[in-house]
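In structure tokens, one chain follows: the form predicted alone.
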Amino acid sequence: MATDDLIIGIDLGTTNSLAGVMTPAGPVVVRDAAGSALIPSVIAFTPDGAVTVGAAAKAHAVENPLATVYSVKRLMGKGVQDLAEDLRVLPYAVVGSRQVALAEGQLDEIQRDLVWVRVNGRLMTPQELSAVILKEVKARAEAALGRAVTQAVITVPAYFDDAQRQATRDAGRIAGLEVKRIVNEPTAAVLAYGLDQRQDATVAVYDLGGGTFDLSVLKIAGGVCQVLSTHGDTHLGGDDLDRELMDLIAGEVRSRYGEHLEFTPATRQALRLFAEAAKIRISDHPTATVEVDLGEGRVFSRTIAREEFEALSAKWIDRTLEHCRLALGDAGKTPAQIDRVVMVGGCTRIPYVRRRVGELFGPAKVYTAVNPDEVVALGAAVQAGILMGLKRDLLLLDVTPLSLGIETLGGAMGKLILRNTTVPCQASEVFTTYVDGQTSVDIHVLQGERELAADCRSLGRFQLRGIPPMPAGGPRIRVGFLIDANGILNVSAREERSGREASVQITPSHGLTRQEVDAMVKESLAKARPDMVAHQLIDLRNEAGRILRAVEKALINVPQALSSEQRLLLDGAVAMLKTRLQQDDPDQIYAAMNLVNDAAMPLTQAQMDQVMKQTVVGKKLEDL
């Protein structure tokens, strides 16, 4: 296979990201030298401009709270007004373009309310941040495959709207990837699941990730995977369960000591990691204990029982099940008519989630044999294989998740393409003018299920000009919608009597303009190093130096945190890393960095305790 023909599949996740590739033996996930497939979707920035992605960035989030960015996927295609709950707990700064423009006295120039993240004084869009993660996935794939990677299939939640799909495509382009196809995550899961199935079946995919949820109903028959319906929420996932635990811990710390605490960014990062660790432990054990030394003889210790966590999670899981019922209704199916429920996403490891899904569909139907963290990437690799011609016995028929149309006279929503229509698809309808002599028309493109334009989401506007003056009702304006295989919308308008026409690929109100994306791509290319290996070595050595300095600082701050055995293990790992830094093998340096991070985990825990202690000391209700 020529290098240019290679297409990888990428699962760009809220919590973790990874890649898969199709081989003659089937799809496989891409792993690093240590055998790890998952790259935590966490980015850390330093004041000198260095960038770290993945496990190293996550491990030092407490030390670097304002410049460590996570859960970027939840920001994609969103305005600040959409993110009230997230902003309450996020330690890094999220602002809107209108706020930035107002500060600069340029509000009149702002048409779209973009979300930006402020890091070390620099403003970055979620697309740019996602591109940083994609570059790391791309680099890992190139290292593992031994060749350049320039093309990819990227998965998105089935309920991602046009703005979010465009944002994902833009992120890929900024990362130097030609995005050959955008594939819905549940559909990708079925592509992976369906490889080993020899019989026709109706399958539901329950996909509960870190930030999003989807339920898709699909039919597998004769090598064709057809999506019958999909329903979900692009702002519902494991992050919400973490936030419940964070609120519980923070509330009890305040209540127990009669103090109103101001939680600093470092404390919020620590609380998030405590909550995530507790959630994971409760999935395998009946309880999880959180213990924090608050100083002055005060120790906050709390054992969280699985039953308590389930009570906190209930409202979120109830919401997922309501989406399940809606998707079943759209597909014309009952739970009894579903043969299998494929569980996807890390949160489906939680016993309570599996039990509740089993109560709806039947316990025997809940299928957990696939790795919930890897199945989407495997499915993306299958789709990449289909595009490369390596897999010819599967056909993918996906659907659009929301209805699309235009605003008509009186502010109504005129739907041209209904939700759950199989894509690619197209539709057109003839409209006319309502004013004598009208020579132009504004076309307002909408997405949603409501009947009024004001209740639907605006995707964009464009004008058809140059219509010959005619009496009202004279012009025949045919508006056409075309959704390609990626779920991307193209809209055209043509006045049939005069031949005047206009068309546009919708750039949504929360997306980047094509010029903005092109500028970012050019900037990325201009700054790219000609020697990728040398670039990787520079980055790794910078990050290794930061890790070693952090370990030295932690040993001074919390010298009693390690037992003699732990200290011996850490000293050995540090010595190995220092030796590897004198060599030119990126994989060996990366593996040694991971060993140091693992050996330093007790130090990280001790520093979290210290941050909590510093937060509460001297804080009284009347101080705030």
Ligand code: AMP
The other form holds:
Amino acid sequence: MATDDLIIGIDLGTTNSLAGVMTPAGPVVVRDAAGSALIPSVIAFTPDGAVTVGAAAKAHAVENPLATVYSVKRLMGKGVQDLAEDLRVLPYAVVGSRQVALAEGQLDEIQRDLVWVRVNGRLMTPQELSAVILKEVKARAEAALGRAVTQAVITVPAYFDDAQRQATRDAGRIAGLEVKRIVNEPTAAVLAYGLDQRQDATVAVYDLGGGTFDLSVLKIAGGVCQVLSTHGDTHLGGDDLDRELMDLIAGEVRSRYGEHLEFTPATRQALRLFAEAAKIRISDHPTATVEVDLGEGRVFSRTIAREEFEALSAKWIDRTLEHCRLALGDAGKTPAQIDRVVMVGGCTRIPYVRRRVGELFGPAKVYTAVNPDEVVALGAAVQAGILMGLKRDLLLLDVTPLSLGIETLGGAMGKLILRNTTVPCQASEVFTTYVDGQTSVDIHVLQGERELAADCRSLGRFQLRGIPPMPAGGPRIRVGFLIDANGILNVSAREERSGREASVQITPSHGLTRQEVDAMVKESLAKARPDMVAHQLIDLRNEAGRILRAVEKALINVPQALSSEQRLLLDGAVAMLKTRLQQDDPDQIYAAMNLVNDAAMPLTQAQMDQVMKQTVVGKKLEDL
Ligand code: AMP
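Having displayed the form predicted alone, please output the structure of the form predicted in complex with the named molecule.
In what comes next, the whole complex appears, and the chain from above leads the way.
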């Protein structure tokens, strides 16, 4: 197969991202050299301009909270006004383009309200930030597969609206990936379990990840997999459980050390990581202890029991079960009519979650065999395989998660496509003018279930111009909605008497224009080299620092290990490395580091001998 034909599957998660690829033996996830597949969806920016992604960035979060960006998925395709809940808890700066324009007195020029994340004075859109994560996923896949990767299937929660899907697609493009298909996560989960290939069944997919929850009901019949309904919340997940634990600890810290105690951003980040670690530990242990160093000798320690965690989680899990009932209602099914429940997302490892889901559907139906962190990426790989022509015997049918329509006279929402309609689909309706001689109409595209336009989400606006003047009610304007297989919306308007038409792929009010995406692609390509060098320099400096500290320590531990000639050589190499660390040439630093390593070899050897001796001393012969 040519390189161009390879398509990988990517689960671009709120908390973690990972890739899968189809092999003749079935789908597998892409792992790094250490065997790990999950890449934390976290990006850290250092003041010198370098960017790190994944576990290293997550570890940075404590020292560098304002410049560590996580949960970007929550910002995708959103306006700042949609994000009030998140802005309270995200430590990094999120601003709206309108807000910035207003402050600068240039509001008129700005039509859309883009969300920007501001780090070290630089403004970036969520699409660009997600692209940074996707680039890392791509790079790891390329390293593991030993070939270039340029095409991908990317999954999104079933509940994602049009703007969020488009933002995901744009992120892929910015990362240098042609997005062949956007697939709903529950559909991917069903593919990963191979449920589509067994006998006909009705399956529920319960997906509780870090930041999103959804339950989808799928019908599998005759090799066709159809989403019957989906309900969820893009603001419900493991992060909320972490926050419960954080609030518990923060409250107790304040009542012990005074209500006035202000948490620094670094302490908040540390608390978040501790809370998450405690939550994960409680899945396998009856208790977890969190210790917070508040400085000035104050260390706060608290043990949390599983029952206590379950009590704190109850309201969130109740909420997921409410969504389950709504989705079942929409699909016209009772819990008893569901044959299997597939568990997806890291939080479905929590025993309490499994128990509650089992209580609703029947414990025997709950499927947890495939690693819940990997199941979506594996399914994305299966879908990629289908697109590569490796497997042809399945047809996927998704549904649109929310109704779509346009604003009609008086600010009402006129629905053209109802929620849970199977995609691809199209619908059209004829509208007219209300004013004599009107030559243009504004078409305001909306998404949502409410009746008033003001209560629905605005996806964008466009104008049909050049309508010949006619009396009010004369023009026949046919508005057509088409949702393609990726769930992306195209809207067209045609005045039937004159043949005037306008058609757009909706650029969501909070989305990027084609030109902006292209500019970002160019910028990211232009910056790829300096970004890589900066990253490399940071890694090298860290490594050099470690070596220099080890040499200093060894010189104290085994002062006699080197001859005076060897010592001279080592001192020279150390001095050279220190000088080169002041400059920005990775090759030069690397060469000096090797010199130090070589010159320190006798020292390392002597130190190892000493350790061996210390280990042996004091042991009886028969213990050895
Ligand atoms: P996902 O978005 O699917 O990657 O899920 C990530 C979420 O799952 C995060 O909130 C994690 O803290 C959580 N998680 C991962 N492993 C476990 C575990 N063993 N127990 C509880 N929660 C977990």
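Take the two forms, superpose them, and find the largest set of C-alpha atoms that agree within 1.5 Å; that set is the rigid core. A quick note: this is a predicted structure, and the numbers were derived from the prediction, not measured. Positions refer to the first chain, counted from 1.
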{"query": "Yes/no, residue 39 Cα shift of 2 Å or more between these two forms with rigid core fixed", "finding": "no"}
{"query": "Is_shifted residue 325 between these two forms (CA, 2 Å cut-off, rigid core)", "finding": "no"}
{"query": "Core-aligned CA displacement of residue 354 at least 2 Å between these two forms", "finding": "no"}
{"query": "Value in Å for the CA shift of residue 86 between these two forms, taken after the core is superposed", "finding": "3.0"}
